[in-house]
Amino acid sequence: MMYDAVIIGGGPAGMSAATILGDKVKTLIIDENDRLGGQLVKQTHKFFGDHEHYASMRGFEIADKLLKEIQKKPVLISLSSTVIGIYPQNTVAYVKDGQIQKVQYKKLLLATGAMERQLPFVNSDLPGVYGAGAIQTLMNQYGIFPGKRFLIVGSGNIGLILAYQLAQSGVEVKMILEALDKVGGYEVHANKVKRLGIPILTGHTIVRAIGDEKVEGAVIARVDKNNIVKGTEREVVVDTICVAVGLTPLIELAEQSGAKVSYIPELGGYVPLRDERMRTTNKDVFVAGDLSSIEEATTAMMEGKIAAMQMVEDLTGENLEDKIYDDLNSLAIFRSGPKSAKIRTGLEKMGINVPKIDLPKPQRFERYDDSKLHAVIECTEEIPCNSCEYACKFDAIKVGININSVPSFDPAKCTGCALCVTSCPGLAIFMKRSEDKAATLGIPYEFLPLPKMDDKMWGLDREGNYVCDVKVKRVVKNPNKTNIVYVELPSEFADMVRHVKYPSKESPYVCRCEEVTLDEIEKVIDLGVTDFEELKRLTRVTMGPCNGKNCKMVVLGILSKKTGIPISSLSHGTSRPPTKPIEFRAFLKEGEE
């Protein structure tokens, strides 16, 4: 059978293309899964971007929305169909129900996506070693836990999102390893994870998995210029290792179609050469999504629409130039931020010029009136998202034309409605009201069970450390499942607490450097110790490498609560040099050994 347009791959790019092609030309979608959606169906987090491209919607919700649009059009969908090759005379062969089927096309869109990269390490073939996509499939589609204690290798958005989803599921994520010296994914994703107490170790990698018949642990070590630093190896007890070190485009069908491919590492490896309208070197073949460059699902949907509109022009002669131009401009703006610099470089190697679009600096306003409930926006990285601006009905938040801009916030216009909190995909907005002694915080919360009024919980800081006890005052449920838990806490900790959790049986670490727990501190205070310096000497709290920068205020808060003495009346100890850890050799005179 001859089709005007055949789409191979029913993920975000293929589905978006079908919404354009479906009522214009005779269209067939072929996908190997039993439902359309691709990676979207396993994504439970909210997407970044703008409202036109489904910002603040969760991945599986976007898949459902696109499917409903496609079902309104005369599009033929062939599911559970595995394409085995592209043959001469524009022929696609695929297997369905055990039989080979063949169709011909006038125009072909390849949206085959990518596969996960592998990371070689000793015993990587043990049961219990997974790719991130496999874990999301098991957990989010089929409700199966692959394990109970996870080690994640790779801190790109996929690894960070998976860590958060695993924590939502109630399993333990020991740590995330990143071989580079900085986190690869969005800062807001990393912050969400760190608030849960999940450490991200940069400059570290996995050396080997431990176990005979299954994973029982792992050896990790520091990395320097891609080399393992000898003597830094240590063991961690885990039963599941997740490798999330990137994706590689699936180019086989593109090559078989006659499209030329080239190695462009910035785009993910070998990719089909194409123009800005997604046409490959074969004029009848187009590409979109991760096959063309490893990026966000949002850019995949944009590329799918652009390719589809150009295919419609080719097939029908209809003039869609204005719409194509608008979408190309939206895509250029989406890619104009710092996080897309690598993509821009890769596209330039392909001969596609991405126009430079300057990012305006956010407007600064005077400090807000803390006695009034207002939003606190902790989104300081230039990423493509304007969900908060769209959600705010009172013009208090501005992002501007370039959605990569950092939000500007005018506290005078904020009414405390908290719509921005529930819309933010990065959970980077909080509500705050602070008075002399007590403060109220509104914290975005995506965990079960939901707290109840008057429940006592632990307040945790940006690194997941215990700060103080908090009391739940109100819980606001939201249809998109980003609920807000309002808690009461001492005013001095209002800028420190960023997450809450129910107390666990194990006492939390207050001083992580010296591994001093809340129980240990409280026991010493119960013995009659009310002086900070004495507490410090007896427990070694604040005597670690950070010199108390992370925990001194927390310790003083515990001391104040237990003794009834205001923090302002307590001695905070003596600041002694050196203020940061240094090697003893620094004190030697020149020439001394």
Second form
Amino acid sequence: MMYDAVIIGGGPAGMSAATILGDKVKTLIIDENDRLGGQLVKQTHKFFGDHEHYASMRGFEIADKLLKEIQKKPVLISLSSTVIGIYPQNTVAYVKDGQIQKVQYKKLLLATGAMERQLPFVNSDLPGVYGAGAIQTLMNQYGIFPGKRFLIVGSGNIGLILAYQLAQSGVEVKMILEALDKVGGYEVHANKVKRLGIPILTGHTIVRAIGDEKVEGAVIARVDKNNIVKGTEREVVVDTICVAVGLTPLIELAEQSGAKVSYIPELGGYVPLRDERMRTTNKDVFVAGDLSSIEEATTAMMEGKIAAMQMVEDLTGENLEDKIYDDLNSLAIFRSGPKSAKIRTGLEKMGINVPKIDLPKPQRFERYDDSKLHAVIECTEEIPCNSCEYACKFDAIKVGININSVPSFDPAKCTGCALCVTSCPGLAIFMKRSEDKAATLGIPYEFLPLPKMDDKMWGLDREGNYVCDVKVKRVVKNPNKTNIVYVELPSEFADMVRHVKYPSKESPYVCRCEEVTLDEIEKVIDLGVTDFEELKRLTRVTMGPCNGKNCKMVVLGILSKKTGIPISSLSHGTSRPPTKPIEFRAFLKEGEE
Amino acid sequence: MEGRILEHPILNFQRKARVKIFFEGREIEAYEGESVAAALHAAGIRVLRYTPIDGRPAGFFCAVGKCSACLMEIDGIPNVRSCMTKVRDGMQIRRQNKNGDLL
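In place of the form predicted on its own, the structure of the form predicted in complex with its partner chain is requested.
What follows is the entire complex, opening with the chain shown before.
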């Protein structure tokens, strides 16, 4: 069968291309999975970017939207189809239902994506050392807990996003390691994770995994200029180690198609050489997405569209130049910020010039009027996103023509509607009103359980440390699942608290018989109880079957420490029989029932 | 912790029909649409094979069909990528030892 256009890979790049090719030429899209969407289907976070390029939508929602668009067009979709090679005469061979199929193309778009890089350390082949994408697949696609305690290696956007997603599913992330001296990913992604109390250890790496049949822990150490610093090794107890150290483009099919590849580390390693419009050194073969350079899904979608439009021009002669220029321009602007410096260098090596555009500094406004509710924007890094500007209906937020600019915020125009809080993909906008004593803080919240009115919670700072108790005043549920929790707190803490959580229930059991925790004992003492006998009656400590042998001294120690009264001056209660648990039957006279 | 996520702040997991699959002869909980590797992981099984040369335990790495670390013997056929194979009623799954046995 001959097709005008064959697309291999149904991720963001391939799908975007299919939406354009679909109703212009005879198109086939081949994917190995049982649905289109690629890695978008397991992305639960909101995407950065601008409104035209799906900013503020979550990855799996973008996949759904693209799929609906494709389904409206006469595109042939071949799922569960594994391409095994590109052969002479423009032939693609793939296996479907156990049978080899062959198709021919006039134009080919390769959107095969990338795969996760390995990090060789001792025992890195042990079950439980997983790529970041594998963990997302288990957790977000199949709804299966990938483990209980995690160590993440790598603090790029993938590692940071994964840490946040793991926390959302309710498991524990012990720490994120970063070998370099600074966090690799976006600052707002790092902040989302840090305020949950997940530490990011820069200048650290993994030395080995511990375990025989599966991961039971890891040895980590400080690293200095790629060398492990002797004597700094320590063990952490985790059951899953996640490797998030980057991606490698999957170039095999590109090479087989006759496209030249070249080693350009800034773009991810070996990549197919291509022009600005994604055409490789073989005029009939195009590439897009992570195969062409490891970047964002947003750029993959733009590249897919550009490649597809050029393919349509080749095939039909239709003039799409205006639209191509528009998309090339959007892509150039997207890549003009400081975070894309590496990509620009890599593209330059290929002969593609992407200008760096100097961005205007955000406008500073006078002191905020804190007596009315207003937004607080904590987005200080130049990243390609303007969803807050789009969300604000009152012109209070300006990003401007270049979406990499840091937003300027005019508090005088802010009405307190909080639409920006809900839409911000970086969860970097908060609401605040502060008066003499009490302040109200609105915090974006994407966890379960959703807090309830009047509940007491803990206010945490930007590193996840406890600051003060807060009280839930209002919970705004949003259809996009970024809910806003409004809490009341003392005004001196309003600029410190950035996350809330229910008080941790973890407290050691002091009295094993009656199951009383340290926390419960301390609370009763804090209420003013200083007498041991009273403490017994209120908490039942020392009153179980062991008769206080286990915990009496510990309880007296706690009481002494909290009240400052030496143990010798405290009453230690009365020792009553029976001293050991015995059967009631023992008290009966012989023959009695 | 293994098992399945029941409640999630963003996602809504709707499981399809229960299917019967067997790992080393033992029945494992699985649902239509799940990959073999995913269903086994939910049941706490992480070792999917023993490697051909050094006999080391191995599990999946990428879980999306690229790394070939998850090869298992499925319905008598060795070297099947368990992460790309969906569960089917009555499926017999075995850990693969070394290169697997074709006979």
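Everything quoted here is computed from the prediction, not taken from an experiment. Here the rigid core means the biggest group of C-alpha atoms that line up within 1.5 Å when the two forms are laid on top of each other. Numbering follows the first chain given and starts at 1.
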* Given a rigid part rotating relative to another between the two forms, which candidate among K505, G317, Q89, Q99 lies at the hinge? -> K505
* Rotation angle of the smaller rigid part relative to the larger between the two forms, in degrees -> 132
